[in-house]
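A single chain, nothing else alongside it, follows as C-alpha cells in the form predicted alone.
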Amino acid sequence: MDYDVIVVGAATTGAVAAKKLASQGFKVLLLDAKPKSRIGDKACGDAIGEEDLKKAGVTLPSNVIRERILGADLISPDGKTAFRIQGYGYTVDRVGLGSALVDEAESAGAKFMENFHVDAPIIRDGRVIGVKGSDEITARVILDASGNKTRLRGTLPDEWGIEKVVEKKDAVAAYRIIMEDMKPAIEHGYLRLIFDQNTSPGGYIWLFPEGNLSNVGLGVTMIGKYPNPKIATENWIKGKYEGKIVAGSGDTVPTRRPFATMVGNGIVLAGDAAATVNPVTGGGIGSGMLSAKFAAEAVANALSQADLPGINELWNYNVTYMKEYGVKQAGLDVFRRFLIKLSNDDINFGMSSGIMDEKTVTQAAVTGEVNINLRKEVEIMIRGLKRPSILLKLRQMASDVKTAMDIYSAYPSSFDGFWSWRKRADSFFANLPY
C-alpha cells in the first residue's frame, strides 16, 4: 500500500481528519480537486458554534476569524415575532480557514495534492485498497470527505449499507451573496435567520454578519417546482440593501438524517459525503468537523487492530458519532421535515401564539429534543383561536422526533445487528404524514 490513509476532500472535514491522523504517526494522503488557494470555497454561510470547535479540538486561526456572533435572531414571515437565541460562534473566512487547515495537516506530516480529481474507488477483494483519477494510489483505509457530490460511494456494494444518494428531498438549494458595506447594515454580532415560505420554501433567508462583509443568501427545499435560488436570493435583496457584490455562489447541502452507515471494508464517510449537516440549520462546519474527529480516531484504532481494517473494525465510527450527533439529527430531520409542511400563517401563529419559544427552540437547537409548550397550548385553546389541526400536528411531531431519537439510540454495536436496525428505522421515517 502507497499510504495508511487516503483522505479525499481537503477542506474542514478532510483537512482535520488528516491532522489527527498524521500527528499520531501514520502516513496520511490530503487529496483535494481544488488548488490550495481555493481549499473551502464553496456556498456557505461561515458559521460554525463554539461548541463544536471545542468538541472537535479544533482552535480556530484568529486571521481568519471575521466576527464573533454571540446569538441568533429567528423572524417570523411576517416580521412580526423575532426570537434572539443566544449562542456563541464565529463567521469565518472559509478560504482562509481552508488553507490554514491544510497547512496544519502538512505540519503534522501529511502529505497535500492539489489538483488531483478522484474519479472512483479501486474496490478488490471485496473492499476498498485505493483512489483512481489522473493517477492510481492505494491505501489501508479511505477516508472520504470529498462533500455531497462525492463520486466515491456510489459503486460501493450494496451489502455494506451505505446509502449512495441524497434524494432531492432531503437536500437544499442554496445560493449566496458577500457584499461589503451593506446599506442598511445589520446588526453586528447576530446571525439573522427569516422564514418565508414563498421566498425560501422549506429553508430560510440569512443575513450573517462578517466584519466589514456581509453574507447574505438562502436556501430552498428541492421538492417539486423549487425556485431558482440565485434569482430568489437577488429579487429578494432588490430594495432592501445595497451594498459592493464581491462574490457569489450556490451549492446543494443534504439535509437529512445521517446516513445509517458510513463505514464500509477498507472506506468511512465523513461530513457532506456522510450527510453529516445539521438538518433544520443546514449548518455543516461544525458536525464536519466532529465527524473527522470521531472518525479519525476509529480509523486510528481499526488501523492498530488490522492491516486491512473491514466493517467490523471500523464499526465504532458509526456508534459514536451516532451517540455524540447522530440521535440529535435524527430528531431533527423530523422537525425538518414538519416544518417543511407549514404555512407562512402556521409559523407565524407558532411563534406569536408561544407554543414555540425561544426555551422550545434554543433545547431543539442543542439537543435535537422539540418539546411543545402544552401550557400555553391549553390556554390557546381556552381562549378560542381556530387552531386545533396545527395543535394537533405539532403534538404529532413532538412525539415523532422523541421516537427517532429513540431509534438512534439504539443503534447497533456491531454490524450484525445492522439490518434489523435499519429496517425499523427506515420503516419509521417511510411512514411519517410529512
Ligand SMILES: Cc1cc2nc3c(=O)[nH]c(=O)nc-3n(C[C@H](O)[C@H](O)[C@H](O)COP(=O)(O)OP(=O)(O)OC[C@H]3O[C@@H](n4cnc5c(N)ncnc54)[C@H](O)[C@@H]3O)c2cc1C
The other form holds:
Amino acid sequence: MDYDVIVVGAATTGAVAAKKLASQGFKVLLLDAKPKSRIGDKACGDAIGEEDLKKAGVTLPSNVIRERILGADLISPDGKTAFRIQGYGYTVDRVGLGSALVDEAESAGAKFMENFHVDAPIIRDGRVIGVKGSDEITARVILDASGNKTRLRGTLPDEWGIEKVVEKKDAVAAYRIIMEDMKPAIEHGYLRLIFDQNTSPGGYIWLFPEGNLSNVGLGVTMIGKYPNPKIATENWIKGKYEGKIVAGSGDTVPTRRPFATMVGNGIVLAGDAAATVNPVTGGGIGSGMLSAKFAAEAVANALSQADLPGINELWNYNVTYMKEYGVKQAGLDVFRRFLIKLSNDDINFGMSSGIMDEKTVTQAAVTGEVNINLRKEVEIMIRGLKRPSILLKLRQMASDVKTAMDIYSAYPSSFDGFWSWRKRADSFFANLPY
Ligand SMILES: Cc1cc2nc3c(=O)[nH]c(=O)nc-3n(C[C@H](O)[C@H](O)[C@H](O)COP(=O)(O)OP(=O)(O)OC[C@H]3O[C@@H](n4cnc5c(N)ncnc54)[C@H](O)[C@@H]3O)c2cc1C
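We have the form predicted alone; now please give the form predicted together with this ligand.
Now the full complex is given, and it begins with the chain already shown.
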C-alpha cells in the first residue's frame, strides 16, 4: 500500500481529518481536485459556531476571522416578530481558512497533492484499496471528504448499507453574493435570518456581516418546481440593498438525518460526503469538522487493530458520531420536515403567539429537542383563534422528534445489529406525515 490513509477532499472536513491522522504518525495523503489556493473557494454563508469548533478541537487562525458573532436574529415573514438568539461564533475568509487548514495538515506531516481529481474508488476482494484518477494510488483506509457530489460512495457494494444518493427533497439549493460596503449596512456581530416561504421555500434568506463585506443569500428546498436560488437572491436584493458585488456563486447542501452508516471495508465518509450538515440551519462546516475528528480517531484505532481494517474495526466511528451529533441531527430532520410545510401565515402566527420563542429555538439548536410552548394561555389563545388543529400537529411533531432521537440513541454497537435497526429507522421516517 502507498499510504496508511488517503483523504479525498482537502476542504474543512478533509484537512482537519488529515491533520489529526498525520499528527499521530500515520502516512497520510491529502488530495484535492482544486489547486491549494482555491480550496476554500466555495459558496457559503461563511459562518461557524464557536461551540462546534471547540468540540472538533479546531482553533481558527486569527487572520481568517472577518467578524466575531454574538448571536442571530430570526425574523418572521411579515417582519413583525424578531427573536434574538445568543450564541458565539465567527464569519470567516473561506479562501484563507482553506489554505490555512491545508498548511496545518502539511505541517503535521500529511503529503498534499493538488489538482488530483478522483474518478472512482478501486475496489478489490470486497474492500476499497485506493482511488483512481490520472493515476492509481492505494491505502489501507480511504477517508472520503469530497463533499456532496462525491464520486466514491455511488459505487460501493450495497451490502455495506451506505446510502448512495441524497434525494432532492432532502437537499437545499443555495446562492450567495458577497457585497462590499453594502447600504443600508446590517448590524455588526449578528447573523440575520429571514423566513419567507414565497421567496425561499423550505429555507431562509440570510444577511451575515463580514467586516466591510456582507454575505447575502438564500436557500430553497429542492422539492417540486423550486425557484432558482440565484434569480431569487438577485430579485430579493433589488431595491433593498446596494453595494459592489465582489463574488457570487451557488451550490447544493444535504439537509437530512445522518446516513445510516458511514463506514465500509477500507473506507469512511465524513462531512458533506456523509450528509453531516445541520438539517435546519444548513450549517455543515462545524459538524463536518466534528465528523472528521471522530472519523480520524476511529481510523487511527482501527489501523492499530488490523492491517486492513474493515467494517467491524471502523464501526466505532458510526457509534461515536450518532451519540455525539447524529441523535440531534435526526431530531432536527423531523423538525425541518415539519417547518418546510408551514405557510408564511403559520410562521407569523407561531412566532407572534409565543408557541415558538427564543427558548424553544435555542434548545432545538443546542440539543435537537423541540419543546413546543403550550402554556395554558397559549392554548386558550389558539382555541380562541379557531386554530385547534395546529395544537394536534405541534404535539405530534414534538413527539416524532423525540421518537427519532430515541431511535438514533439506540444505534447498534456493531454491524450485527445494523439491518434490523436500519429497517426501523427507515420505516419511521418513511411514515412521517410531513
Ligand atoms: C450557499 C451555501 C451556504 C452555506 N453556508 C454555510 C454557513 O454559513 N456555515 C456552515 O457551517 N455551513 C454552510 N454551508 C454548508 C457548508 O458549506 C458545507 O457543509 C461544508 O463546506 C462542507 O465541507 P466539506 O469539507 O465536507 O465539503 P466541501 O467543502 O464540499 O469540500 C469538498 C472538497 O473535495 C474536493 N473534491 C470534490 N470532488 C473531488 C474529487 N472527485 N476528487 C478530488 N477532490 C474532490 C473539492 O474540491 C473540495 O475541496 C453552506 C452551503 C452552501 C451551499
